[in-house]
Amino acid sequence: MTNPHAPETNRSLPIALLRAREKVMGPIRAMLADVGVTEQQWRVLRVLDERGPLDPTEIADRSCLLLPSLTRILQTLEGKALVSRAAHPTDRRKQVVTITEDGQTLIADNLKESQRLNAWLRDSFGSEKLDALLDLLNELDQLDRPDGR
């Protein structure tokens, strides 16, 4: 029995983010998994890449993991040598993490690719529905949390 009071799951927000993160994911994971490298290994490769060498704090930020998963993700690509680590030049209790030329390599070599599957989205979703979209999420990503966090 249907419950007439509860919202359909396809006007779900949380529901609808899901499937479209799938629908967005599933070709870069195929990507991913021919490199051998996870989703959460190529964006922290990505942000370094892009950013330069950062604390893990800022990278967590900005690759969206949390700190103690970014921990074993470092370790793993220190592991592949795609990343390095040193102690900070004026704060020896923090750590200054840098992309590798071999990262810089996998980023470059697969640029084409994630170039490829960009433009698949933006021809078969639209660029202004795009664009529109990413504004609308950032924006949505700006509101303080209801308990304030």
Contents of the next structure:
Protein chains: 2
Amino acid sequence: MTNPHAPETNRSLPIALLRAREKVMGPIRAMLADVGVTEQQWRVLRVLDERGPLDPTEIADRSCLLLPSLTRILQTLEGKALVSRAAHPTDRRKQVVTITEDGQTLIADNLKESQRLNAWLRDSFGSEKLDALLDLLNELDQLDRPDGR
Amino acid sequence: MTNPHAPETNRSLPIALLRAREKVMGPIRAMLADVGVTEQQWRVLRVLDERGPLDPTEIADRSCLLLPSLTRILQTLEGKALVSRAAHPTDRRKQVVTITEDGQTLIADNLKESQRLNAWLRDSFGSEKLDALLDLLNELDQLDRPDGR
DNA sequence: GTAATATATTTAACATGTTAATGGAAAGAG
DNA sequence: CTCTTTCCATTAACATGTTAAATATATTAC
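Next up, can you give the form predicted in complex with the DNA of this protein, since the form predicted alone came first?
Every chain and every other molecule in the complex is listed next, the one we just looked at coming first.
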């Protein structure tokens, strides 16, 4: 059974986005499960690794997480000693989150496999189609919603 | 701030799918919140309304939900008297879930607004681009994953 | 017909999504 | 300077996502 889905739901954009995301994330989740981090924890670690120490609000924006979720994720990551937190030097409302050496090691150990999965996607789906898809998704993201939020 | 996202994350397919989904679902969620049902509960009700009584496994497949989630959702919907459940006539492992009149009324009362939001999307994004996007997403969904699952 | 296997659904446990409310700290208005 | 407002982060409460285990029933193999 290659495609068990009814034709009508194939034309529902929310469902199509859901299925596509599951297709892409499945293998990545499997890889991360072996290391003991979730997809969201991985996103946070990568942001911190790429951009250096950040405050939670900026982490949330860059990793597409809501702050309440991020709060819990940072607590988990701190418990695993993959990140550390310090008070902001001037603004005492903020804090500064930094990836630890253990965190950087975890990223380094799995980046190659992650890139291999990306390469698989680009190869099997086609480079032109992948770029076209990304362009369309980014265009869609820039629409103004009817309720203006 | 129209587009606060760093350029590199715009080329990450999982993130792009996440953002696009949020863009499309935001207004729908707002509409459903007024009625007191979640996005997932709405999907279940629509499937039952369109296809008639079904067993949980088929509902899960058609509404893109995992069975443990669906179990809880059906309990909630049954508590709200929007669906009813009965034993399967021949196979006692299965059950048959049916949408109630209240459930059908809820669908009818909100279908027009839902269609209005779909029309907004098609108008503002463009009919050709929307179809192209759906085609690409469906193609992506038919790839075989490298881990074969 | 019984044992082994497979299927349908539920439960459990933990993580995240989502909205609202809270508490503490900075910024602005007067 | 004080009052109000805004901002940052957390907590709370409830719903769902995800994987594994449990339960009950059906099917298959022998």
